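Starting off, we have a lone chain in the form predicted on its own, written out as structure tokens.
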Amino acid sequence: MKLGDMKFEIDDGVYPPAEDTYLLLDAIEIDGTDSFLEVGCGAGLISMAAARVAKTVIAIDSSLDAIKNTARNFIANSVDGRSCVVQSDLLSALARDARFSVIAFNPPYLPEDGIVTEMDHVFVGGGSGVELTERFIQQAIPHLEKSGRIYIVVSTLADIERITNFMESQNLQVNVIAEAQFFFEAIRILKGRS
């Protein structure tokens, strides 16, 4: 997906787009027939890019600050007519019959390191770094259309093999479709197709 000339503001307390965000943005394949769901939208950069192309877009975040930020960015870019923002812990607020052809998640993906900080909710995905992602996958599968795609950001510091095996156990065909090396880790984008 392309950013184009979007107006984009990031409020204090909202996770700003970083290298992993842009890697995910470049990896997602979407067209005008897609219904798109982003979990953990932050300030809404990926959802805004999707809203310029997709039929419908829903952006979810557990943070009220992120939801407000994304909603304002949608309005500033005139994509609020075919997109909406929902505050939710993962997909728990969605209607049971809600279905999407594309679901994207840039989760907290680092393993616990024994040091507790105020930003753990942004970076730490569980003891091995994948527990939150596994919860997401379990919740996402019932909302995925037939032949739908799930895009997930993972780090080589976490247990990528565990996530890949878990996705395959949920009947997804899994491929690594993008990778970038950053300082002490590689970030990969996994694509699972139903």
Ligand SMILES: C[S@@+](CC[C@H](N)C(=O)[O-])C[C@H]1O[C@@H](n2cnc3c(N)ncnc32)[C@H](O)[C@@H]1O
Second form
Amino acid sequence: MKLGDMKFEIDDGVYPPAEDTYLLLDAIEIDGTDSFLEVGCGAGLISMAAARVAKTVIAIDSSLDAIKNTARNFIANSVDGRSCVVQSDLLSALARDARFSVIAFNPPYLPEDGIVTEMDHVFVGGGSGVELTERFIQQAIPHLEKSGRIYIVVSTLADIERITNFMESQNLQVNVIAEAQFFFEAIRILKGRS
Ligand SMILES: C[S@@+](CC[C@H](N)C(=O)[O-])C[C@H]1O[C@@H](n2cnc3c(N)ncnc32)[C@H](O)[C@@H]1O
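Same protein, different condition: the form predicted on its own was shown, now please give the form predicted together with the named molecule.
So here's everything in the complex, that chain up top.
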């Protein structure tokens, strides 16, 4: 996906788009036939780019600050007509019959370190860093259309093999479609196809 011109604000307490955001953005392939769901939308950059292309967009976050921030960015860019924002723990607030052709998540993936901070919800993915991602995969699959795609950001700081095995155990065909090396970690984009 491409960004193009857009008005974009980031509120305090909301994850500012970073290298992982842009790697995911570049890796996602969508067109006008797609129904797109982003879990963990943050300030909404990826969902906004999707809303310019896809048929429909739903952006979810558990953080009220993130939801308000994304909603304001949607309105500022006039993409609120075919997109909506939902505060939810992962996909739990969705109707059981809601289906998407593309589902994306740039999750918190760091392991707990015993130090609790106000930004844990954007960085910490559970005791070993992958628990939230696994819960996401479990919840996303029933909402994925036949031949749908799931895009997930993973880091070498977490257990990528465990996530890949879990996706495969859920009958997804998994590929690494992008990778970037940073000072202390490599970030990859996993694409799972149903
Ligand atoms: C690393 S940030 C990614 C933000 C944005 N998508 C981006 O790429 O810049 C992770 C986001 O997931 C959200 N999040 C964490 N736990 C969640 C949950 N259980 N359900 C929904 N969203 C969650 C956080 O609030 C945060 O906005």
